[in-house]
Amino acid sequence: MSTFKEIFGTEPTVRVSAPGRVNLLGEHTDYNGGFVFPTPLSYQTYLEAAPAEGLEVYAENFKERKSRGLTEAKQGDWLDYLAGCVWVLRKHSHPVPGLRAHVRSEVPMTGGLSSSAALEVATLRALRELYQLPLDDVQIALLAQQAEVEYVGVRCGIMDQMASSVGRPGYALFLDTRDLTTRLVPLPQGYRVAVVDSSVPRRLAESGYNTRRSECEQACALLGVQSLRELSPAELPRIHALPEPLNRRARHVVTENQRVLDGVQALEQGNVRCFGELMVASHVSLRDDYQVSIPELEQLIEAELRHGAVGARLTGAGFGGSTVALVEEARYEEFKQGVMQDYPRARFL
């Protein structure tokens, strides 16, 4: 494994990380204004970085260094992120000039469990400290979300950029997406949060996400609302008279948003079976609603919840990528072990 100093010649002027996370529920809600609630990985972005006149950068995890100038324009790889995260601190009047860095990240890069969050959020924190910008660590998420909205081209929520750069390890998130207020829940003492990727990859620029996102905003034409946020599980039988699969798509966003708050009440009055059967009816909602599960996940999913899960879902945007269960630590390795048996696949983060 190479070091900053061993590619540039040089120390690095400053040493951070960023965690991805895993989202336990409210998936697809984030862009629709509503409830989420992720907790950060231990799985660690790290980044050693300098000050430098445009973009120089080293990726442990692809053993390539690539470089690029700060009017060039996106090139579509990985060094957009970075491109990105520059270009937009420019943006909001930070005229901060470039950066030399060696990157080297723990989170799986198709598993659904934001490596592009924990890499902006990560590239974020090294500019403030080498060009001290005043950002706070909400600032930062947010300008995050936008180098990869607008810059890197992928619609995404707000979700990931918070848990990576709010978030505290041994804590779900509750983000309320809309006004970005957030309260700490402690996850379940003898219980642990076992992530397992279906080692499917999927590319979310090129999945069905925008798609999803297209056909609420579709939805919320037709309802004469902002966002599907506005709506209650009351207005249920407005929503199944949208014309498919708009009906679907607002529905799960909806009953999603309230499952969020559900589990959070559930968390907090210590019921783990109740937040268990709210993860199964997330999943649940996301295969048959939103339609970005697929055969593997469905496979895995099952074998995790026969093999002692409390409750197990899809993670992420789908379409591939990663499951979340909840599992008494007691049981675990049998847990694994079981999973394994019937989905050799899986991979055990």
Second form
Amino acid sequence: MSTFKEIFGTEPTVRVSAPGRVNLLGEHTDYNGGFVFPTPLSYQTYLEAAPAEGLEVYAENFKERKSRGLTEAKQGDWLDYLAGCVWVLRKHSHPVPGLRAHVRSEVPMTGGLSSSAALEVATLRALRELYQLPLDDVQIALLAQQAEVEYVGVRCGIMDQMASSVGRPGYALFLDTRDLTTRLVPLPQGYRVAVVDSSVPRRLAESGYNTRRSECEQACALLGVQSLRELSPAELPRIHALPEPLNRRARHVVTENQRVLDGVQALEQGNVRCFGELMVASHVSLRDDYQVSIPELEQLIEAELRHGAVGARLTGAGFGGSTVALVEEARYEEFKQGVMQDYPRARFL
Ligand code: GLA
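Previous: the form predicted alone; requested now: the form predicted together with alpha-D-galactopyranose (GLA):
Expanding to the full complex; the earlier chain stays at the top.
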């Protein structure tokens, strides 16, 4: 591993980090103004930085050094995430001249665990410190999302950046994406949040994700609402009258929002079994109504439930990537062995 000093010949001025996330409940609700319930991972992206003109960055994971001027266009590479952060700050009249950085990430890059949000939040934290910018953690999350949507060109919601910027280890973050209010809820004692990668890359994720987003917009137009958040489960009969597959998409979002509210209450009351059942119900809805599961995720989740998980579901956008399961600490080893046997490609975090 190379150090900042070895790469750039000087010492860094700031050292920051930001975590990846796993979502416990509330999937595909963030771009519908709904509720989400993610928790930060212990896996971090580390960034050491110093002031500079333009970007000069070394990525330890790729053993690659790249530079870019402030007026150069995006290239479709990893440097876009850092360049997007500088770009978005300048767009908001923070005249940052650039940065020199050494980046190292522990967050797996293919499992749907928000390695990009972690990189953006770490970059913005470094720039905040380097140039004394008056930004709070919620503003950092919003800027990170704007960099990803407008510069990198991925139309994501706000969940990942908020989980990385505002989340706290040991807590799940109950977030209302409509007004960005949050509440931290302690994770249950005696249980492990098991994050397991299916090892299937999320190949169709981007096109599938965008299709789902526009289906939600079509459902809103037909129902005469600004966002699906405005609808409660009492309005399901109206939703059922929509044409296929808009009825399914809207039903998922509306019932998923309710599951987050019920799940937060269950965890606050120490009812882990109930929370587990809500995770399973969320998965069924993602599989049948939102249709973002794939056969491998089904096999993995079945194995997790068979080997003792109180709840398990796909996490993130779907179409591959990771699952999240809740497992009693005392049964974790047995769970892991069993899952490995039934789904040998499982990668445990
Ligand atoms: C991706 C996006 C998030 C969210 C999830 C689905 O992770 O980045 O904003 O929409 O998918 O819940």
